[in-house]
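First, one chain by itself in structure tokens, the form predicted on its own.
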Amino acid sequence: MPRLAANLSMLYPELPFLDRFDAAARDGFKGVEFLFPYSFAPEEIAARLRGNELQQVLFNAPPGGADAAGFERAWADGLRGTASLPGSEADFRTGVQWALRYAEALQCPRVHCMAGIQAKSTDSHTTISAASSVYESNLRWAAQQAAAAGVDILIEPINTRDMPGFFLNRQDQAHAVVRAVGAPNLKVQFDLYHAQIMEGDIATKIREYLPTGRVGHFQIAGVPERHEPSVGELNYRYLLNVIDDVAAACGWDGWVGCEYRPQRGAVPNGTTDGLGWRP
């Protein structure tokens, strides 16, 4: 069975984002994520992981901005990273330094860059051109950045359904940049819920891209309300069992992050109730 990591962004949202930590533990997870850390010291993140046990497993690096309080502007401003921005690589390097330091500080091996949302343009294929260029260059300096931390950086495609504009779409474009970098730190989130959207065949791309040693983490959600796996159109049993088979034979013993909301929202034990589809 692969490790499960509870998402703590969209999981217990009834509770406080520390108090999660707690409720994760208890709910028998042992290893967690979310989006950001930065509205927090270190401290008390690391506090909170060493309390209860649990591997801090994966997290993204700034949304965009400059400071803890520019990155929170910038989300609620709907930056969706810089990566692939092109006149940002300022506020790129900032965001992955700012990450690197919190991933020493919770012992995590792994930072999302996420590649930002292109602006319009009359020119799409030059548009294109330079965040390609702009994307692929910074990619090679955060990856070196974070080698040296022994940190993976990864890159997740996000469907055009839940975040129109978004520059990294499918799997197949993914991988393609990861081989134009050419870093063995830079790796694919694969989140199931996406590719389900953007193209189906499940299945198949796990078993084609997982052996490549290209996947550095997946993601689950039920599709299409992104609630619990066990709701919607995907057989997540067979899908996680795909998973274990595949990463049995080529040796992957990286996490699955349970990154959806809770069907009931956020009611005491709403989560907790909703735990059945685990293996």
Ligand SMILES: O=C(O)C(=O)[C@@H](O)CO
Given for the second form:
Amino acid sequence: MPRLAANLSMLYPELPFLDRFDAAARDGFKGVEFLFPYSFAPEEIAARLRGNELQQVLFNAPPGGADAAGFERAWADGLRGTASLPGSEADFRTGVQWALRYAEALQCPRVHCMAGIQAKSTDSHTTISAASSVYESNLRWAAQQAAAAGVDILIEPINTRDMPGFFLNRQDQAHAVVRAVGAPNLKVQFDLYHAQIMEGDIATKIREYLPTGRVGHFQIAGVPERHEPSVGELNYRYLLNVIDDVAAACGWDGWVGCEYRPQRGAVPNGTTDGLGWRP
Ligand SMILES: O=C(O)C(=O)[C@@H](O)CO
Ligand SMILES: [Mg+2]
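Show the form predicted together with the named molecule, please, because up to now only the form predicted on its own has appeared in this conversation.
Then the entire complex follows, led off by the chain already shown.
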């Protein structure tokens, strides 16, 4: 079975953030991921990782803004990354620098840079082409900065129902961007939940894309409610086996992030009680 990481932004919602590390370790997870670490000192998080013998496998660069308070405000204001936003290049670079400092402190090998939500425009062709060119040049810069630190930069297609206007929505679009940028440490975060909503045919896409070396990470959740992978229309056991088989054949040894909202919600032990789906 692929290695499963607990997404601490979604799992254990009944606990304060720092206590979620202890809970994940108690539940047998060896790896964790989350959205943003920036409201905490890197040492505080590193201590939780060390104390629980957990690996940090992924987190996100800031969604916008220029400092820790600004990152929180940006998320609350609806910013979902700046990588493809013309005019936000300075915030993008500041965010990547913050993320790489945390990645070093947490010994985390992957940072996800969200593409961002495009402003509505009457001239959509010009808007898309300006966004594409900013996106590629920002990602090229980020990949260069991250390479020196041994970190992969990830991009994730996100479904337009949850995030209307988000720039990156499909696997083929993401792989075309990675090919165009041409940096070996720029990879795709393949979230099966978003992919099922946008395009389906998930097993075929795992078989197509994983052997290319361009997939850096997977995430799973049930579709459409985003609860436990066992709830909903995806056959997650079959898909985890497909990942396992293809990974063994091509030598991929990444992680699958459990990025779902527990069906029982924020009740005590709601996450733990819902983990029976794990193989
Ligand atoms: O929403 C998701 O899916 C994620 O993986 C978050 O990192 C937001 O990008
Ligand atoms: Mg995801």
